[in-house]
Each structure stands twice: as C-alpha cells, then as structure tokens.
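Take a look at this one chain, the form predicted on its own, written out in structure tokens.
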Amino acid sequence: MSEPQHQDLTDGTERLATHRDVIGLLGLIAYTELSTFGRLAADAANAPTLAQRHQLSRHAGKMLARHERVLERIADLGGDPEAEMGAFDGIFDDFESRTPASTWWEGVLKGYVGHGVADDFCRLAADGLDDDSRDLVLEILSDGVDSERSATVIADAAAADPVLASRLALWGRRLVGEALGLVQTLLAERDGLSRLLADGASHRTDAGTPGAADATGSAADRQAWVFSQLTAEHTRRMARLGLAA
C-alpha cells in the first residue's frame, strides 16, 4: 500500500513535499554513493603507498553498504530502486569535466569536498522527510565515513608539505564553487528538492535552528540559504585538513 501523497509536519500543517519527492530524494542519495564508491576504488587502486590502498579501500566498502541501506528503503517506499538512481545518471557529469584533476591528491580532495557538499545538501534535504526515512538518511550521512575516508590521507600530506598544501587549498575553492553550481541546478531543475528543504526549513524553525526561517521563504531565499549552510560546512571541512577555504 502507497503511502499517501502528503503528510503532515509536526505542528499540523501539511508538507508541501509529496511521496514521489521522498522517494526521488533517496534515489539521489543512493545514486550519489554509488558514484562516490567508484571514486574511492579508483582513487585507492592508485594509491601511492599500500597503506593507502587498504585505507581507501575499506572506506569504499563502507560506502557501498550506505548505498545499499538507501536502495532497501526505496523498495520498502514502493519505488524501483535502479529507475530511481537513472533519474540522476549523469548528474555529475558537467562537475566532472570543469574539475579535472592533474594529481592522485587533487583528485582525491576532488572526491572529498564534491561528496562532502553533496552528503550536506542531502541532509538539510533529509530534514523534509519522513521520520523513517529522515532517521535512515541522517545516520548513514552521520556515520563518519565522510570525515575519515580522506581527510586523514590528505592532512597528512600536506602538514608534510607546505607547497602541496598551498596548491590543495586554492583547488579546494575551485571545487566548492563548482559543486555549489551543481547544487543550483538541482534546485532550478527538480522541484521536489526545493519543497523537501522548504519542509526541512520548517521542521527545523519548529526546532530553534538559528536561521532556519531564512529558508521558508521564496526560492531565491531558500537558495541562498542552502548555500550559506554548504560554504559554512565546507570551511569547516577544509580547516579539518589544516587548509584554508
């Protein structure tokens, strides 16, 4: 039995969200963690040292068992997991060809920051979701495979190494501006996103988030608030591998 186009948030009035909005949301997710484990099997398959192999190499694991939690609860939604990860084939192409990268460490900060902006834009999204789903998708983001599975490689290297550090921390600014381009697509391309993150603003204004109400407003209010949130993430994310923002 489907579950019914719109539900109400937890103060009574109805999401604006709709169950094909849930179920596309996680098919972005899983369709973004699934690119993310090719990504980290490249990049450990041509790891410098061993011991960054088997490092990579188990976070790529862990993050194929996230993509396989995500594809379980869009069949338990109804959905046809595979048709709903094809509605975003190709979503990172243009992401891909802008940022190419000329070194092993410029693609692996590649995968760092564009994963990491992505798995932040999925979690103020998430906040419009149902609770199960919210719940799921808040702990599979949450589960520290994100800040282990290359900020260790990366700090290392580059307190080891002034000049790459420079050059990694104007890279880094590169590529958030790139993702944060892609993350305005989205939102100009997929209106479900924008009523889940319009729900997840209200859930989070009923919760006393600070500048939550920012984002409850128009589209372009609810866009630059996005973006206030992803750059303030990534700047933390960047100052935990010793590099500037």
Contents of the next structure:
Number of protein chains: 2
Amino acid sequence: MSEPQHQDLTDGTERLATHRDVIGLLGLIAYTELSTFGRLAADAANAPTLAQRHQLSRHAGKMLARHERVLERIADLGGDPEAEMGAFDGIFDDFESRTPASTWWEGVLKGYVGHGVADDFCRLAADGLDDDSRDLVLEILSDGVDSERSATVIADAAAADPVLASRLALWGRRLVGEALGLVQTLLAERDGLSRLLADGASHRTDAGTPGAADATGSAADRQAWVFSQLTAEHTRRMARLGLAA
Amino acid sequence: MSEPQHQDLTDGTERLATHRDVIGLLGLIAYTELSTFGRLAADAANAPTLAQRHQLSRHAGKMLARHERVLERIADLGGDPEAEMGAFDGIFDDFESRTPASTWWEGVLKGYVGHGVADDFCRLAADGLDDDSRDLVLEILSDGVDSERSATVIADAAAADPVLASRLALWGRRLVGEALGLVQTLLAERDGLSRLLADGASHRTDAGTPGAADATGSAADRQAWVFSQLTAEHTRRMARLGLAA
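Instead of the form predicted on its own shown above, give the structure for the form predicted in complex with another copy of the chain, please.
Full assembly next; the chain just shown is listed first.
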C-alpha cells in the first residue's frame, strides 16, 4: 500500500501526525454530536407524549454537552474548534436527503442508527491513535450517554406493535446501507481518517485480533473490514431494540 | 371581584396558597422552557451557517439546563415535576398553528418573541408570590441567559438587509398579537395565574408603581394592564433587534 502522506508523517515525526489526526477526528466527533443534537431535539419536540419529549430532550442535551467537551478538547490540543468542526460541514446532507423519514418513528430510528454508526466509525478510527489520544476519544464517545436508555422509546413501541417493529426493521436495513455509503465517501475523501484506520488495523494485528489482518491490506480490503465491523455493531444495536437487523 | 378559591386559601392559610401557586407557576415555566428548547434546537439545526447552528444550539442548551433547574425546584418544593409541567401540555399548540413561519428567519423571530412574552408574563405573575418564591422565580428567569446575545443572529441579519428587517417587523406585530391571545386564554382558564396577577397588582399599588391601580380592578382591567405591560416589553425587545415594533 502506498500512502505518501502517511509515509512522510511517520518518518520521524509520528507525534505530529498523531496530534493532527486526533484533532481532525475530534472535529468529526464535534460535528457529529452537534448534528445529532439537532436531530434529537427536533424529534423530541415532535414526540407523541410529553414524557417522550422530555426524555429525548434530555438525551439531546447530553449530546450537546458532549459536543462542548469535544470543542474544549480541540482547543486544549491547540486546534481551532470552529475550523476543525467546519471541515466536516455538510457531510450528512446527502445521507439526510437520501433517507427522508415518513413517520416520527422512522426519524427517531434514523438518528439512533446514524449516530450509532458514526460513533462506531470514530471508535475504529481512534484505534490508530497513540494510547493517550485514543483513551481521550473513547472516553468522550462513551461519556454521559447510556445508549440502552436512549433506545427505550423505540424498543417500547416496537415491543407493543409488531407491525411497527417489522417496518422499522426494514427501515433500519435501509439506513445502515446509506450510512455505510457515507462512510465510504469519508474514507475516500479524508486521508486522515483512512490513515488512522490503517494504523489501527496494524495495531490490532499486533494484538492478534481475529479479522484484523484484512484491514492492513489495500484500501478496498480495509473498507470491507470497516463495513463488516460497523455491520456487526449495527446488528447488535437493532437486537437491543428488539428489531431484526 | 369574587374569586372563591382565592378567598378560601387566603383565609388563614396564605402560605399554602402561595406554595401551591409557586409550584403551578414553576410548572408553566418548566413547560415553556422545554418548548423553547425544542423550537430553538430545531431552528439551530436549520440555520444557514454552521456558526449560527452552533450559537443557537448553545442557546437551546441553556434553555434545557434552565428547564432542568425548574423541575428540580418543583421537586424541592414537594411538587411532582412531570405532573406540574403536564398541566400545561399543549398550551402553545394553537399559537403554533396560527403562526406558521414561512422562512427560517420568521421561525427564529417567533421563538424570540414568543419566549420573551412568556418570560415577561411569568415575571408579572411572580409579583404575586411571597418574597422568597418571587426571588426564586426571577432568578430562574434571568439565570444563564443573555437575551441580548441570543438576539444577535436576527439583529445582524436585519441590519444588513432592510427588506428583511421590514418583513420581520411586520411579522413581529403579528406574533405579539397572537401571543397576547394566548395570554388571554391562560388568564381565563388558569385561576392560579389570574390570582397571582391580582395579588401582584395589589403589591405594586402599595409600592406606588404607576399604572398598577388598574390591575387591582376587574378581570378585564387586569387583562388590559397585563397587555400594556407585555406590549411595552415587546416594543423594547424589537428595538433591541433594530426592528420597528
């Protein structure tokens, strides 16, 4: 595999490469959290009951708090929070336009699936960072958010209504397909992310993680590996909702 | 004027009446803040620029934090937060359906004007509480929110575009008219709020505040007085935006 930028940066200046890459990844996370906040808050405002409005609004508030922590972290690391976030402005537009939700439930599931895939992708990318930076990103991605609880609104409704559950299961498959399309675009267009995933894959090979070998190969192999990881997580996520993946 | 509930409660049990009324008013504030949060967050998600998305999202987050503080306060006072908030569920539905925003700017101004009138109304009602409770409500209503800053998105745009400014000024007049209609409904349907305003008016007469005399009279006089207060605040608010009221 030939990636000139990667070669240059690891050539005696690995620290700098990691530093820039972690800031870039934090920019993606900050942008994702802001988008998730907006989506969740809008879903909350349109929720069928006041209790659901309240629950989803609180969850949105946690996303915004996380967003703020990420921005602070970018500044701590010497980055420009607005610029790092702005580098990803619009990345969800295509995904959004391709997945118009026809019901409130579809909208909520879209947020849940989309945010889940985004978080998982950022976790995989974080594997390519040095230990301290990786811990930082993983702490941010798991801080203050109980995914199980955030999903209860959907899980409860699906359990009570088999027809809704069946429709949402179908919708979930559509959503994850579109989300993987977005990941594909990011991998093709953002060298930093691709580099982190390649580095992470080599770390995993060292640790003997099964399946990691493929990710150290060509860009196509790496993408296939990322997709398999994201799909597996998606399947687990849907199962937690009581939906067939 | 004859208000049996008021007579019963002030008959040697004034503390209890105040206690119930403050909890009721906090329920209205909690519901208002949750609604404002949802509106602001949705406006934020659709903002023209990332900087505006960010600014409005942050402002929405402050509203949600305020909402949480109010709920805590209701619990501290022995009330049921969900029930007190739920007592006002749906009060904005009619206002919303009567004021469909045709542009993003109209939606933002609607939130600003609607929330401003709601806050001012709650401040007037708080005058009818005992000193401690009133301080509590006023502290909540002014805590953590810099109205001037939240309005900069509109003010900046209005300053740059006279046609937009003129349209928004017209829209603002429409909005305040509909907001006063909502206040009228609340006064007619919620005895506790009407009682607080009557009590507040008598306090103000004691203090020699000009114009307060009318508010101690009939329900119609009191409503006229409330409208004049809310309209005056609205005029000041529009002026801060650079818009003609």
